[in-house]
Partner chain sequence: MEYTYYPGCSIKTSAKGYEESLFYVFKALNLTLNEIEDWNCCGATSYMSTKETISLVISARNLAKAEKKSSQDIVSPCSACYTILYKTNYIMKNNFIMREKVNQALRQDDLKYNLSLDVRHPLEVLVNDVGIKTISAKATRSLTGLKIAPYYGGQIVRPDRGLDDKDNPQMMDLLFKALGAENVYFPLKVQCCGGMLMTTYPELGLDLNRKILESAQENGAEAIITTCPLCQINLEAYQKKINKKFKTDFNIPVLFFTQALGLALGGSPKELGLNRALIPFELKENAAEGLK
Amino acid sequence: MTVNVKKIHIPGTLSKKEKKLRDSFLLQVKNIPGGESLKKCIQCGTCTGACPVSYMMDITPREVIALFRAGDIESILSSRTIWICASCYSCTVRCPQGVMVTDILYALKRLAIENKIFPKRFPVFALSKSFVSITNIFGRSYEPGLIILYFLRTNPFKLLGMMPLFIKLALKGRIGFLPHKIKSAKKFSRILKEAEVMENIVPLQES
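For the sequence just given: structure alone, the form predicted alone:
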């Protein structure tokens, strides 16, 4: 007879998954200019009060940092907050401690994408992947290609609904049918890949 023993989480300790997420997050924070300001948060709530879209968030900016300190990054990544952020930087500008709140939310967003903590056809991830693919090929954005890739990854039927608008813009000369590569597009792509490698080898330190 076998007995299933449920793992008990000991207060004050981190689970294996939480530790992995935390280490990855701290590595990204280390690459943010002024990222160490995360330690200075005094939980005053100024960031939440300054945020124009906080009313739509399930976790406020102040609570994001509180949850990180409590060792619960997974709850942050599973929330709507990091995707709702409007990138207006009001929270960062008004923070009395100079905490880089917006950049920290961006780091959490990248972490969620890397660990696929979102729905399969999540629009933000699809747009990000499509943009990176197009940029790696042409060295610049190519809007028609970006739109096609995005909708193929999310909802191909919506792409058909946009055809009348596409034809209208094309007839007015507002859309280029053929993309134009920048000079040395392959070298540009290698630079981007090298930047990713350099980001991953930065020494991790947590105090």
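The structure presented is a predicted model; accordingly, all values stated were derived computationally and were not measured. Superpose the two forms; the largest set of C-alphas matching within 1.5 Å is the rigid core. Residue numbers count along the first chain shown, from 1. Compared with the form predicted in complex with the partner chain:
Once the cores line up, the CA of residue 25 ends up less than 2 angstroms apart between these two forms. Relative to the superposed rigid core, residue 83 undergoes a CA displacement smaller than 2 Å between these two forms. Core-superposed comparison between these two forms: the C-alpha position of residue 106 differs by less than 2 Å.
Show the same protein again, this time as the form predicted in complex with the partner chain rather than the form predicted alone.
Coming up is the bare chain, nothing alongside it.
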């Protein structure tokens, strides 16, 4: 994707939406241990070079930080980049300035979910959503359920394509057909409820 220059606002003249995104992003960054290192980025591009999947991204990791500085978080959120990241942390360990790139991409993912901004037909969020619902119900992952839920959300026909592998694994005893529900599932969901409340608590901003 080429970046639309007209959309980039000069800092200080941010749109209302952009201002809101920027504030909640900065709050998220504050929560990351070492997150403030974001300021130190020198735009060298080592993160992009270290990233094994950057060649499939529409905005590279370096450009993500540049776009944030230029005041265009919205473009980042509608890119595939944050969803392609496989959490391998190559960028984070290679960054000469100690920027926590992976964690910053996580923060952007959460921002995208909060504000419901997604790239068109890009299914990573569908998987995360399916994974979260399965974990919330059983307390553990349940692979067949996860895969079925995921393909129902995206492309049910592709489920058929998974069958040969599924059968092969099943023959080797590598499929758990029945879900395993944890014993204290009731208490687990009580914990989750309270955690949801905690998730939404916004710490007081320093003035």
